[in-house]
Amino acid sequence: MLKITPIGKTLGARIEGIDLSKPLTRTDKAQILQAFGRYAVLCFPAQTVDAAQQKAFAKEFGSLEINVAAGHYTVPGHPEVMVLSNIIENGKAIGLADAGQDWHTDMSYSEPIAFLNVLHALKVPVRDGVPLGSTEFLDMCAAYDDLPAEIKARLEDLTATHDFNKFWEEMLKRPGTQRKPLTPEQRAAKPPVSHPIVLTHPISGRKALYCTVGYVTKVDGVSKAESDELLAFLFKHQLQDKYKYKHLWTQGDVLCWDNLWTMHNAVADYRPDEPRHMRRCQVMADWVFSPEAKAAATA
């Protein structure tokens, strides 16, 4: 049996007793799926995995996305493995330096949406013994649970529009960004999409708010005034400190989080000369909604 230790108030657990460089057993996979349904954010410490092994682990839980903005920031031979880093080699950046630096849910702008992120920490910036570049999370199941009954009823049949360009344009405003405006081809690859504002989690059955600050631009089917009012309320509600969990990275961590009931934010509190290097896989939410996934979670 895996050793699963909760590490946050509602989100977060540490899983020990497994080597992710090796194929998962049926029992291990079932326990991990159950843990996602209970804790959302799972840390597998002290892992030594190469890009192929990381990709093999991630593919156990769904198909992998090749990120529309990854460009050449991928591991050679593994386009599904994106490189996130502020390291410069031979005058060139080896990875995307400012990934995820505001509250968002990955791939909410896509159809299908995402299930998991799988990040492997190769280098973690440390200053005075304190790790930098933490990743923060928000519990959207708890945020839904706390809504007044009349708001829950109002949201039940509503959808919202998610647009990749919203987050990208905000990042372009930041001083020193390496990003360029999206090309017409990139915009065409990820046009705006609509999703229900309330999502039912396929493993736990709990309801979650799926109204990500970074990508949602409007509530569909209502006036602009009503949309603006509702989004202002939801965004403020979701960002309360009581829903937050902060992961402090250690080199070797493989951190996986469930995008179906979390938002996250990468904290940029490190300098350019303090190296940070991560490898990232994005698991889409195709398999997890299938009968096979439900069966696997109870194996």
Contents of the next structure:
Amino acid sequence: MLKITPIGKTLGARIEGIDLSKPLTRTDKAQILQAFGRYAVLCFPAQTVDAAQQKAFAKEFGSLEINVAAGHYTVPGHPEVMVLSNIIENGKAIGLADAGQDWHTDMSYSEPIAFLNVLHALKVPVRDGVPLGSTEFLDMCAAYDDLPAEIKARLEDLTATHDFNKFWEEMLKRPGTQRKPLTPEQRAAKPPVSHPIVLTHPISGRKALYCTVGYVTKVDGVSKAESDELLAFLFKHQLQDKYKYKHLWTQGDVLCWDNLWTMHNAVADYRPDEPRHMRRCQVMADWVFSPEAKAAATA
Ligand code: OGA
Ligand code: MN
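Show the form predicted in complex with N-oxalylglycine (OGA), please, because up to now only the form predicted on its own has appeared in this conversation.
Shown next: the complete complex, the earlier chain at its head.
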């Protein structure tokens, strides 16, 4: 039996009694899926998975993204396993140093969108006994539930445009960034896409606000004034502290979060000489919308 302990107000649970380096049993998988449907952010502490084992676990929940932009920041032989790190070895960065450092939802700029991010902490910066480089999450189902009825009615049939370049442009403005403006080819490879602003969660059936500050540029099919007004309201609404869970990492954590239900932000409060090292798999939202996933959650 897995031991599942809630660790936040609404989001977040710790799951113990499982070794993720071993194949998942049907009952473990069912319990984990149910936990995703209840807590959205799951922490499996003290795991020692290698890249292949992390991949095998992540693959249980959908197909894995191969991030073309990640290129050399992947584990050799495992293009689906990306490295996030500020560590420099032999004069070369071993990973992407500034991933996710503002509020966003992974891959909302793409078609298809993402379900899970599976991040394994190999090294966590700690200063004076306090872990740094936390990851914060916001509960977008709770944010939706709290919306005034009039806004819910307005959002029902609306879609919004998500643009990869919006986040990239914001990162370019940061002093000392290693990023370069996207080339026309990179830009063309990630054209803006539209998604409904209200998404029905495939496991819980709850509605989620899917309108991430990091990538959404406009509400489709309305005037610019109306789009600006609606987005200003939604962005402010979704960023309220009451929706937040802040994950303080411990080395060995495998943290999995549901991008259909949450937004997240990587807190950049550590220095270049305080090493952080994560391995990352991105699970697409394909299998989770299938009848098999529904069956697996009740197995
Ligand atoms: C990501 C991301 C956050 C972190 O991997 O998509 O946003 O804290 N990472 O590393
Ligand atoms: Mn992210």
